[in-house]
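In the form predicted on its own, a lone chain appears below as structure tokens.
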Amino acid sequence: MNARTSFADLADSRRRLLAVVVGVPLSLLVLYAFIYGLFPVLYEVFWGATCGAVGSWLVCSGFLQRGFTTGLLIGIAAPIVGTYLVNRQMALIGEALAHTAFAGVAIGIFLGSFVEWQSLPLFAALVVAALAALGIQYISVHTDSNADVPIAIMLTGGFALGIAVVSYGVAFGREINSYLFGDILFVPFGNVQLMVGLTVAVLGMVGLTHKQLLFITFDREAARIARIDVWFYDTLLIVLTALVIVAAMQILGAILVAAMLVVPVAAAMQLTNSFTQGMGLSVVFGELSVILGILFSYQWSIATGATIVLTAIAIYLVALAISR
């Protein structure tokens, strides 16, 4: 019996083996022909339409277009990520990672000047908060610091880690400034493709693990003696949260973009006790941020990445209203 149980687990791992060898490549396969085949199509054909029914500025100017694009997909991918943190009292982890990343920036626009390449600050970033995120995971673990500890040091260290790359060799200019406070006329097209990659990768990562991160989120004990890797879903949860902090910076900017994966998780926790609920609601808050920020942006001439978070805490300042 032993020895069928040991056939059979082991026929089961190399199933498994062959499903991520095979399964990976082909699907990074698929990713990159949608978004650089594909989306470039139904962008053009979406927003042709959009500008001919509605006729106005907003969304017959490119860079508005590239702007709603980018933030729209932002409040899809923040509020669901921020929905597994929040509830596990994690929501500073975000600030952490996006300081972390304002440093990877630095180094992407410092690398810049010696290799052409137009998304290398955002590609920097990524590198950067990703791998803070593993640091952030493997000080939690094999330490007895505090779960705040880790999270402290990545915080004002990656913050201080920007800042010295940039001191060293990069003006504070208008590339600079566009990540640190955020700019919806800065979002090339190219930063749009990877904003689409980085969203659905994030999607079908939540997808494929939901229910270990939520098994994981309310009783980690009982994770743990249903055998499940706590330490592999924790650190998988910290690394789509970098990736959602990298795309979110090109509007957002470091200094507000954690507020995307709170603020709108947030609101929705008044209105309900669902997991499920709260997450389809933060996004549906998530979007009317996105959206009446923009707006209220170009109508007060106020800087987009403000105007969205402000818009996101007057919308949670109503749920709570509600709620009560």
The other form holds:
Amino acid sequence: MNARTSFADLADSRRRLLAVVVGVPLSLLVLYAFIYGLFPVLYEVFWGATCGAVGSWLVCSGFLQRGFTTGLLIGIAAPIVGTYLVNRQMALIGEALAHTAFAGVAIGIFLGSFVEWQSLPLFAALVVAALAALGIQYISVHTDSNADVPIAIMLTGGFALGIAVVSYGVAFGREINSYLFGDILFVPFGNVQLMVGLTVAVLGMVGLTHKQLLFITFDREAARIARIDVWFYDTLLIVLTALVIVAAMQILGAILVAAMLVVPVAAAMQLTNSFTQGMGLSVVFGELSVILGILFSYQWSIATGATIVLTAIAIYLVALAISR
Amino acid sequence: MNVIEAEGVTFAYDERPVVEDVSLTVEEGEFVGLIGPNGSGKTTLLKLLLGLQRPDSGTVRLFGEPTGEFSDGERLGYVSQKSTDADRSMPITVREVVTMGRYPHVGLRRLREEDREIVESALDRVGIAHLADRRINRLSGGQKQRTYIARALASEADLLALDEPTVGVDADSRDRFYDLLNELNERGITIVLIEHDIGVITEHVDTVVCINRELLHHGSPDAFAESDALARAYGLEGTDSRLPVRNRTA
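After the form predicted on its own, can we look at the form predicted in complex with the partner chain?
So here's everything in the complex, that chain up top.
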């Protein structure tokens, strides 16, 4: 019996290895083809049609088209990842990662004076935020401190590093501001494509591992007894968070970005008994916040990141009032 | 086959020994009650037996495999003492919780129709099918514990470990809960249960394990009643905990 089990295990692990070796490069290839081949076409068709139908500057300007697209993608990915975080009492981790991502942006812009690549700041932010995510994970596993201590250290440390690089480097002016406070008019098409890639990657990973992420969110001890690799899925979740944060930073800014992970989710949690329904509802609220936020910001000429967050909080208050 | 084999298991938090040199076996189909005074290391011992903690010395085998290498998570069902933070605040339905029992089976693939059928029949078997769409933190203590039992059934667990499952549950529901456990045990599920109410334990279990850091009794409830293990377990509190105590097995 033992021999048979081990043969089965061997076959199983071979199959898994094959799935990884073939599956990962293949899905990356498909993703690449989608981002650089199909997506630009879809994008043209969609906004062409929308502009033809509505005919307002709001949907015909290239700046706003890029901003809207990025915003809509954020409205999907951020609340999905946020649903796990909020239910694990990790609402502030997004804030910490955003501030370290800011350091990455500063480094990227600094390097940008030597290298010509428009998406370099965002890419640098991605790398630094992912490293910070692993760092937080490492500290929380290897020290006895509460989770909020490493978060506080990362948050302030990341921001301090960012400011240090900014003050050392050349005058960055508008570009730094756009990453600090978000700027819907400052999203190059390359960043929209990066955003698409990140969103698809996040959705794909969550689709694949939702069951495990839910299990460790709800009951870590039972998950460990069920022999689910809690450490691996913790790390995966925190890295996914870093990806979403960097993606969302362009519109909302490093300071406000965590709101998209938390506020729509908090609103949805007031109105549902079911985790999966809550996740769906939080995406609806996320999209609503982005669309209304952009419209209000246009209407009253207020900073877009701020109006999106304020709209999300208004939705939360309404949800709170309804649930009472 | 032995479900659990522990040999010379010792565990300390920092320098403070919590479990010392405990050896015991749990056979397939046994219903074991684990008792001891507060702080006697019952919960720690249960966690050691399930592989949630690694012993400082000694070994634990689950279904013949060392706990560190044991990978058939679906064979273990666990009902913990206190609610987790999440199950107090998180919106999640009873059915969603019970469905988690299928997760170790399905891995990364999607849930199939048969998984859903198993979940429904588990809900049915513990008598909470009518609560399936309710939010878990709106349930009573007894109903919550039934939910976790259903999760273990959905997982098709062979071993069910429960840590004081009936704390804060009224006497009537507690009796029905133990009837359910007896019924599951008769169908072949091995049960290890921590319980503070000694009267309840001796009424329902096959074997009593009594510890206070060290193993004081391992045998039938009748032998336990006749032995002085209880007095020694509870009498040791507050006295020199290094007092040598000889193991007594029935």
